[in-house]
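Take a look at this single chain, the form predicted on its own, given in structure tokens.
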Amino acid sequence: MALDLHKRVYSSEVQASKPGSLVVVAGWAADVKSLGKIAFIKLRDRTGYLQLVSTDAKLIEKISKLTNESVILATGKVQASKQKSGGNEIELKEFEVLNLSEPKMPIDISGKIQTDLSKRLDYRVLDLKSPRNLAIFKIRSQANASTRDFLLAKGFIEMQTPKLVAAGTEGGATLFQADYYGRKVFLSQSQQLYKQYLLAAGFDRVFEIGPSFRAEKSHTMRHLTEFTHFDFEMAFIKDEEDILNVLEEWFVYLLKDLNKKCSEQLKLLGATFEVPKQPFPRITYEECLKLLSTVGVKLKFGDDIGTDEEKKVGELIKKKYKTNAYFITKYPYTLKPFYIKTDGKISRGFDFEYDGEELASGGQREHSAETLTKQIKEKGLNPKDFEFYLLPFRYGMPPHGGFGLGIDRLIRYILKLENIREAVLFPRDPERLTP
């Protein structure tokens, strides 16, 4: 390799550079024209799109025999580009093939020619080529980002949970079971109950960031069986409002950094989103059938408040409010987890809903080791089960809550994509287990 990738710059840092200067530029050959006394190479790297162009015969001839999506590294002279779209460009002095790509590809990355969302996941590596995918995970890494950043600036720890767990949270109708050295155990579903156990530890403030599975066969546009789970815990609150707080207050916060530090991506993806005023309106489950009973759908205290119901309430909510984010509250405790507080029939239970979908549930946990006790017997369950999960609570529990939220489905709202599968870099769903 006659050319040294140590000083290899960036496509963006070329359109800052000064014409005349030299520098040297890698990446993928998106496009290649050889139009007999002139070439040019659209090189795209992680920061964009970069032309190179060259007059040299030795040189074209070389381009000529050069396949779209072959991998270069290249260096030459910064003048500035005679397209309509301005900027810098290469004057090319010299390049290497670093490697060179099959001719034809089985999908198209430049978006001239739609493929369907099932073969390009087929073809994930090809299909994420796509400045708009690039600009989807950008903004996804730096949502995790602002997310610690304000949880840790608010006193919270960072955990990581185990992921093969002896029992399920929420039951075992939606676990995947495995073999652990002859022995029984489960992929987790949730870091509900060890987030707790922390608490019970003296942790005060916790927060993760993982994955979580639920053997759901579902084949909608917004499940997934393996998803990156957000879910955070504080302990000595009064009720769920001192959760609701702080959860919409990320929100927020969430929502202006990503305005602020991903606008490019924003833009290239054409998405925009209005930060919503605090407090969001609380609005309780009794309330949510009353305004669902003024557009002709019949619920009974009890019901669930299914998907076109969700989307329903988020419609009168949003004339009503003047919002698109909102939580539902005081839910029946028959529609909540075992560990969820209840006030006799209603629960200190909420969902945060965004658009009129939800995304995320939480509330005030029970910290009395005899009522979970109560509780889990209730749900149908076996209270010996979950003596790991008791034990804590029987010394020393202090009153807490929290929520859990799915990295994926914010992504997707967020940016209103079409399927959740647009927003995971390798999605799982009942089908797919590759790539």
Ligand code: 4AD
Given for the second form:
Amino acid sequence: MALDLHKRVYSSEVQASKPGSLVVVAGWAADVKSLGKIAFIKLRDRTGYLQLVSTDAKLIEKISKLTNESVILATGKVQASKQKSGGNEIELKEFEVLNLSEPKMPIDISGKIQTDLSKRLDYRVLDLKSPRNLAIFKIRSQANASTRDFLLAKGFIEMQTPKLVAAGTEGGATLFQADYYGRKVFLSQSQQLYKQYLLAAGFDRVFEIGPSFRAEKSHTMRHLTEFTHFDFEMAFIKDEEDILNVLEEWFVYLLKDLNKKCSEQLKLLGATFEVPKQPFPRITYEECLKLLSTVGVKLKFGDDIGTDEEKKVGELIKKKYKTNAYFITKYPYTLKPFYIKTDGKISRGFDFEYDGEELASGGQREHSAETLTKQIKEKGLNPKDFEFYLLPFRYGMPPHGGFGLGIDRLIRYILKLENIREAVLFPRDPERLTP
Ligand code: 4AD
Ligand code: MG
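What's the form predicted together with the ligand like, now that we've got the form predicted on its own?
Below is the whole assembly, all chains and molecules, this chain first.
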């Protein structure tokens, strides 16, 4: 008798079934044990684990030939487990092997033996079998969905913009270049240009969750060469404060939604986070310098706040304001890109910081074509290369602003993962192009 795949239920449903009922289940034989007169299969599916047990000689013989990680379809009677952990198990009646796994896995996925991240990433498809990883990516999926829900309800339009582009927007140092039928082509560093185009066209509020590329040569825990960029832009703002308000409202909504919808996954990962109170503190760049000087770090106006100093600022703000979510505002113009609005000295650019790490950058943009041309020159760039960028500014561009945020960093920071690569299915860095 062939078992009916369509009758399959998840292991979590078996836990909710009445003892005595007959069920069909399918999944991976995570752990197979044949002990002479009794045999066990620990079955894994996307909802968890389920114990299958048999004392039938024929079945025990069949189970003894089964390798770990083989895919099986099984049927049996639900019964209360005699194990300490309780719950239900299945007394096997019959099972089919849908796919027999090779007997030895190159990495341990049970969590019993620690494998270093680099090797885990080499065998990522096997590594992703672990319930811990499934939990991370369910949370990531929900974070994207919650972000969409929040923005669509606020009248934002979701966009998909080109990733093959003719010029960079975030500086030449991190541009990937390739040949495009005899011309130069670059991989998009951000959606910056196109989101601004759409505001000129009258779309009013736009966002995208899509890939961006940066030729980062550094090997850090927070940089990738391909990352997922949540980019956001809105028109008719008075100043950057309008952006900060939406950003913090989204962030609070997101954390609350994740607590509500991913409680099981968060528990599995042992991850907890506090939902920060609104409004998040707005700390100016100059205040940051003052805070740093209280602990002996001397920076002058215009100096970049490096990674170590940024962490320090995070600690000082946590002490003073009792929060780990805050904005650094009013950066020097010299530290921000050409498209930012400025009085020549101080820009309307900001960073959104979480636990002393940058999660997003944004600001109000310059919307006058004339001033923009001046700023392009001031940044040592050639306005000729930005002709296509400048065009919509000559035909009616409203005042506007927005931000860009890395989804990979977001997941890493809220789950307190050690390395950004753990938050990405198939991460890309200077060494890694496979799998
Ligand atoms: O700070 P960035 O470079 O800002 C922009 O792209 C602007 N267009 C944003 C704007 O609207 N003004 O990048 C935005 C965010 C960073 O804060 C970071 O979270 C993420 O994108 N990011 C990276 N994440 C992983 N690896 C990298 N190499 C990243 N570069 C930026
Ligand atoms: Mg930035």
